[in-house]
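One chain is shown next in C-alpha cells, namely the form predicted on its own.
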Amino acid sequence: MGSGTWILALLVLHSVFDGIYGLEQEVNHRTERISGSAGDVLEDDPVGRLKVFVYELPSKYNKKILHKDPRCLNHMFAAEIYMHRFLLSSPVRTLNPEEADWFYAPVYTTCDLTPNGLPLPFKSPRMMRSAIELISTNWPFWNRTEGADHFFVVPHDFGACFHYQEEKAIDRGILQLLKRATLVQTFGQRNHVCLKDGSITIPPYAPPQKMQTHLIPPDTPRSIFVYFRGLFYDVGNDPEGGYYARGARASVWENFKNNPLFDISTDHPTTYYEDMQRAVFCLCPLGWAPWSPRLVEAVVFGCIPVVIADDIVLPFADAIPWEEIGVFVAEEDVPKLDTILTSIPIEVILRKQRLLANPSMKQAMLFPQPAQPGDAFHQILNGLARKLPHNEGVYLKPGQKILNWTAGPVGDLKPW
C-alpha cells in the first residue's frame, strides 16, 4: 500500500475515533441489554433447577497437586480449581447422592506444569482413568449410566483429547471413558473429534481481582485501533512455520507490522490492559488451541473481539450473542483485515459498545471469587440445568455396557 494511501487511511481513522468519541458522550455511555431469550438466559438463577453431588476423591487427584504447584491457580486453565471449590459450598450442591441430577468428579488434569508455567497433557488420560476406576468401584452410580448423567471440567488445549498439538490431539480422540459424559471444557471447534455432542463450552480463566486493579475511566477514548500482544511463530514448537495458528498469526504479522492502524507487538507491556481499554478493536486469533483469554480480556474491557478461528465454538454460545458483539474474520481473509474493519460503520461499531458496556456480558466470563450471581459458574449450572430432565437413554439396563475400558492407546492402560 502506498504512502498516500495511508495518509488517506489514518485521516479515515481519526474521523472515525471522533465520531466514535463524540457520540460515545451524547449517549453518556448508555449500556444494551441482549434483546430477546439470549438477554434472559444470560440471567437465569440455576439455584433451584438442579442439585449435583461432588465425589470426595483422595486428595491425590486434586488438592494434593495444587499444593505441589499453586502455580496452576493463575493459569488460564484454572478453571477446574474454581469449580470444585464454588461447588463445594454451592446452595445445588446435595449431600445424597439419591437425589442429584449431576454428579461431579474434581480431577485437576492440568495441573502438572513444565518449568515455564504450562501444563503437561500426557498423564491426564491415566489420572482421568485412575478416578472413574475409583469412582465406578465405590459408588453405584457411575455404574448405573456410564457416566451420563456426570460431567467433568477438561480445560485442555483440546479438551479430553488431552495433547496440545491438533494433530496429536485428533489421533488420540477423547478419551474412550468419557464418551457418555457431559464434558465442560474451553476447547470449542465445530466438527472436530475434541468436541462431542452436548459438551458445555467455557471460557478460559483469567484473572479477575488483577483485570479489576487495572481498570482506567470508562470515557477514556479509544485512540487505537486494533490491538494485540502475543506471538506470531512459535519457532520451538513449529521450526518451519505454517502449523502454529494454522499461519494466521504470522500472517497478520507480515501484512500489517508497519501498519499504522495496527498495533501488534510480541511484547508484553506493564499497561497491556490498560491499552485494551483504549483500543477498538482486539484481535483474538487461535494459537495451538482456537481459543485463548484475549477473548475474555476483550469483553471485560469493552474491546471489540475481532475472532479470527475458523468454525470456532465460543463460550455459552446460547447466552451471548457473539455475532452481535464480536467481529469474525476467515482465517484465509486475515490479508484483508484491514479494509473489513475499516469498512464497518460507526453505528455498529458503537452499538458492539454499548453490548460489551453490559456488567451481565462481562460478568458471564469470568471465574470471580467469591462468586457472583450470572458470572461463569451460573453460567455452567445453566447449562446443565437446561439438559434436564434426562432422556431414558442416559441409564443402562441391568447388564448392559457401552464404554469400552480397554481402548485407546497402550500408555493410556498403565497405573496412574
Second form
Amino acid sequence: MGSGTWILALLVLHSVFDGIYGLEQEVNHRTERISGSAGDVLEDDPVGRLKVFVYELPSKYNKKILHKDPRCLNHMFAAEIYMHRFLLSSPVRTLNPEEADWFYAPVYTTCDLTPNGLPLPFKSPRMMRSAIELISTNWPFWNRTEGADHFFVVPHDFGACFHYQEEKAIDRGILQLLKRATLVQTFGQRNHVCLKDGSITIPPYAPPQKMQTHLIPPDTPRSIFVYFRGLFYDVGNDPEGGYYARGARASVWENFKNNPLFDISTDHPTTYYEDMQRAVFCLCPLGWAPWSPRLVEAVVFGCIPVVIADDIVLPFADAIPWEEIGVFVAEEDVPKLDTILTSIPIEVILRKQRLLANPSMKQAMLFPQPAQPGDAFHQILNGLARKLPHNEGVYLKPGQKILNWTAGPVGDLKPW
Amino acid sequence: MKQTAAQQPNRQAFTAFRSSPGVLFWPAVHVLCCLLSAAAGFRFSRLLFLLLFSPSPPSSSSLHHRHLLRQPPPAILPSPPPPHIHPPPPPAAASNGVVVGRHGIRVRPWPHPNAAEVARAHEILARLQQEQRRRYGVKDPRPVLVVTPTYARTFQALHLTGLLHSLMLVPHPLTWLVVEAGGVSNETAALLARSRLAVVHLPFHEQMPVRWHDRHRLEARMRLHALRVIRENQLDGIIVFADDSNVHRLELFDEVQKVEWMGALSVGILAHSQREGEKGQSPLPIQGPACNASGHLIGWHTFNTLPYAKKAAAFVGDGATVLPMKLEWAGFVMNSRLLWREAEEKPGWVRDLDEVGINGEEIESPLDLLKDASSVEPLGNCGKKVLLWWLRAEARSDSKFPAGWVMDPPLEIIVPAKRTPWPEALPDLAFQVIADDEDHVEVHPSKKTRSSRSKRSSRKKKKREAHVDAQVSDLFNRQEK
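Which structure goes with the form predicted in complex with its partner chain, now that we have seen the form predicted on its own?
What follows is the whole complex; the chain from before opens it.
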C-alpha cells in the first residue's frame, strides 16, 4: 500500500513537471529566446547600476536650436534630442555630480538643417568645442578626467568627425577634444578613423508611432522575396557613379533589375511599411555612410535584414546577435546575391524569423516616448554600465594633461 | 585597392610642394583641370595625377579580379582607379579594410534570373507561408460545406472553373455540394471531375427558367434542397453559399471559421454600369451587415436598385443590368448544426428545416430560416472587409456552345478578328491578297488555321463579315449538343 502511494505521488509530480515543461516549450516555440549572454543582456535593467549627471548647459546649445528648427525631432538624427529628454527624467539621473559615474552634456550638433532637411555639420565642431570649454571652466569634472567619464551623443553620418563626406571626415578625424570621451553614435565601421574604441553604436531614430500605425495582421503571407526601396545612383552628388555606396547599390540594380524575385525600385510608395511586412528579405545596403534606418525598419517589421556593408559595426553589437538574425553579404559578392539568398537552408530562415519576432529585439531598436523597458535608451545605459567601473587611466594625476586644445583645423578654434 | 595609403605619401609630397615657392602651383593645376573639364564637357577627375605622380611604380600583377567592371563610356578620360596598382605597404591599421574612393560597379556576365534559383525561392516562400499560417492562422479549422446551384449553359464552364480553382486552394477540409437544375449532366460532371475535391453532385429535376425573377426563386429552392441533404446526412461543418458566378477571396474561408451559428458577410455588388456619367455620390455597392460603433449588428446594407429600376434585365441575356436580390444568399454562412434535427446547444431562434419552404413559402434569403434575425454575427471586421463579389454575367439562354468546349472537327472558317493591336492597314490590294491566301491557308492543319486567323488585321467589309458570321453560326449549330 505504501509503495502504491509513493508511485502515485511520483506520477503526479512527473505529470506536473511535464506540464510546466510543456508550457515552457509552448511559449518558447513561438518566439525563440536567445539563450546565453547575448539575449538576456537585452533585458538588463540599468537602473541602480550607474548614475548619470546631466550638465545644465545654456539653452543656446540645445533648446534654442530645437526651437529654431523643430524638424530635428523627426529626422533620423533625433536620438540626441530624445536621449537628453529621457535622461532628464530617468531614475539613473543624479543631481549630485560627486556620485555620478557618467557625465552627459546635451549639445544638439545635428540640428542645423538645410531647407531639404539634411544636417550641415560645418558648425558642429565649434559648437562642441565651445560646450566643452564651458564645461571645463564651470565644473571641475572635465579636467579631472579630461572627458574620459563623459559621454556625448553624436548621431551624424560619420560621428564625431563632423562631416558628411567620407574623405573629408577621415581627414578631420574625431574631434580632438573628444578623444577620451565615450561617443554614442550611429556610425560604425571597423578600422575606421571615425569609430573610436569603446564607442556605443546606436540605431538611427525611426518614429515608433508611425511604424506602429502601419502594422498589418501577422497572418498576411510573406510573398515578396527581396524588397528594397531607395536610390541606386545618386546622380546629384555622384554623377560618374562608383562613389555612392562604393558601387554596391548600383551593382544590385544592374544585376537584379530583371529578376522577379527582387522587388527593388526608387519609388516612394505610401505602403512602404506594409510592403516590408510582406517581404522575407529586406536589403540594407550602405549609402554614403554604412548605416541606414532600413535596419531598424526591417527588425521592427520582421523582415530579415540583408546587410551589404563591409566591416560595418551594427547597433548594440554586444547585446544583439546580428549574425543570427541577419544575412551579411560582402560587397564583392553582390552579383551573386540571388544565389546566396536562395541557398540559405529553410531551417535557418525560419530560425531567423523566429528570432526577429522576439519583441525585445524590436524594442531595442526603438526610441519610444515615453521610454519603455528594453528600448534603445536602456540599451545605451546598459552599454555605459558595462564599461564601469572606470579603470585607473581615467582619472588623471594632478597637473597631467593629455588633450591638445589647439589641435585640429584652424576653423574649429573660432568661438561659437 | 589601397588608395588611402597611396594618397598619404602623395599628401606629404604635396605639402612639401606647398612650402616651396610653388604657392601658385596648385591653383594653376586647378585652373588647368577646370579648363580641361570645360573643354571636354564632364568633370575631370584628378585621380589622373595620382596615376602619373604616384611614387610607387604600378606593378603589373593584377589582383584576382573575376568581376567584370562596368565599362565606362569611352569618352571618359581617366579610367576608374585601376585595381592593379599596388601601393607601398600600408601603414598600420588605418588603411586596412574598406577604401574610400571610386569603386567599380560589379555586374556579372549574365545578369538574369536563374530558373532553378527562382524555383527554389518559391519553395522557400511556400514553406514560410505554411509556417506563418501554422503560427498565426486558424487553429483547428472546421470543415467547409460549399453549396452551389448551377445548370449547364454557355457560361457555366467559365464560372464553375473559376469557383473550382478557388475551392481547390482552400486549405481546410471541404465538401462541395453542387445542385444542378435539369438533372445531372455530362457537361457539369466533366467539369467537376477535374477538381480533386470531394463533390456531391445533386440533381434537381426542374429546368432553369429564363426570367431572372423566376430564376432566383428556383435557385433558392435548389439551395434548400442541398440544405436538406446536409440535414439528412448530418454533415458537419460551416455552410458557405458560393454561387458559381461569384468571385471569392481565400481570406473568406479563414474568416468563416470564426462563425459560431450564423454569420453575415459583406458582398460587393458589381452591377454598376459606368455608361451614364453619375453625378453626385453613388453609395457603396455593398450588401451586408451594418454595425453600430460598438460592433453590434443593427441592420443591413442592401443594394439600391432604384437607379436601375427601369433598365433592369428581365430575362437572361437581354443586355440590361442584372440586379441582385435584396440580400444575396452568398452573404451568409451558417453552422450546419443549425439544420440538424437534434444538436446540443442549438439556439432557439432557428426554424426547423422541415417547416421551411412548404406551402409555397418564398425563401428569399437565409434570414427566412430564422425566427429572429438579430443574432446573426457580422464577419469580416463587422462587414468592413469585402471578401466576395457578386456579378451575374450570362449569355442568352438560347446561345450555343461547343460540347465540352472542344472544337471537333476543327473550324474551317477564317474569321477576321475585329480588334487587333496593330494599326489599320491598307486598302483593297492587300485584301485581295488575303482572299487568295485564305483558300491557300485552308489546306493547312487546324493549328495553323487558328493562328492565321488571329493574324488577320482589321480590314473587313460588312458583307463579308455577315457572310462569315452566318457560316460560323452554321458551324456552331452543327456542333451544338
